[in-house]
Amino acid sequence: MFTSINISQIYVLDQDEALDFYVGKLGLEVNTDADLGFMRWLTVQVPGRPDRAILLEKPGPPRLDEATADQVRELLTKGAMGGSLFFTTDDCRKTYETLLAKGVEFTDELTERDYGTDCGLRDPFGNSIRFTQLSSAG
């Protein structure tokens, strides 16, 4: 019936700041950055993986009225919007150290779990990001 997840969405407060973070710091690539007039369609991807894009959507009109967009921004900054991205990595320690050197602040430091090694952080807006190196058993 279905074959894959092609595009997922998270909310961001500012798309330029989102680019600085997701591309400049995390090292993702821009998939599409297009001015549609009514919105800026901005998607990013893991380098070389255009089949799985993440839409970085700014809440606002015309899709949301200003009052509703304010509520979304408030929930987002409280960490309550539920936006989460789970990335897999071959070397979680290297990912952690590379990002740490770029000044990224981690909410979860490098930890061995039952399912593998992982670490986590928040984007500048309140979404949670996780990097996991799955153990072969997991």
Partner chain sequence: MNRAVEETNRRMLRARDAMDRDYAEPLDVPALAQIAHVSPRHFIRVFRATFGETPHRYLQRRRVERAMFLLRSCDRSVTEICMEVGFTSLGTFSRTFREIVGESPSDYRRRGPLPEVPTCFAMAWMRPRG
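Provide the structure of the form predicted on its own, given the form predicted in complex with the partner chain shown above.
Next up is only this chain, free of partner chains and other molecules.
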């Protein structure tokens, strides 16, 4: 049976803009950036964690025909189809303040919850991102 998940995927409209956001603002690092001919394989990871990557994929062939890719792009632009990423951090407040200083716009302010402290934001393409500092009980 399965032993792990090593790549998750979200759609982005512009891979260079996605790279600026995920690496330049969120502090992730490039795992793979390869031209496969039929698509650009662009993955990022939490620094030092190559075992788990996020594929930043443009909607289009070979996975989607152009008509379907247009629909996906339209829904993504409306924020109606974004994926979701969940990160953990050792210091949610510090991470929040660091990202805020970099101009990241949050959709959910820093909040204390039963399971820890978390907040939420969207990437430039409508994908939802949350990060949490789990409580010791969480």
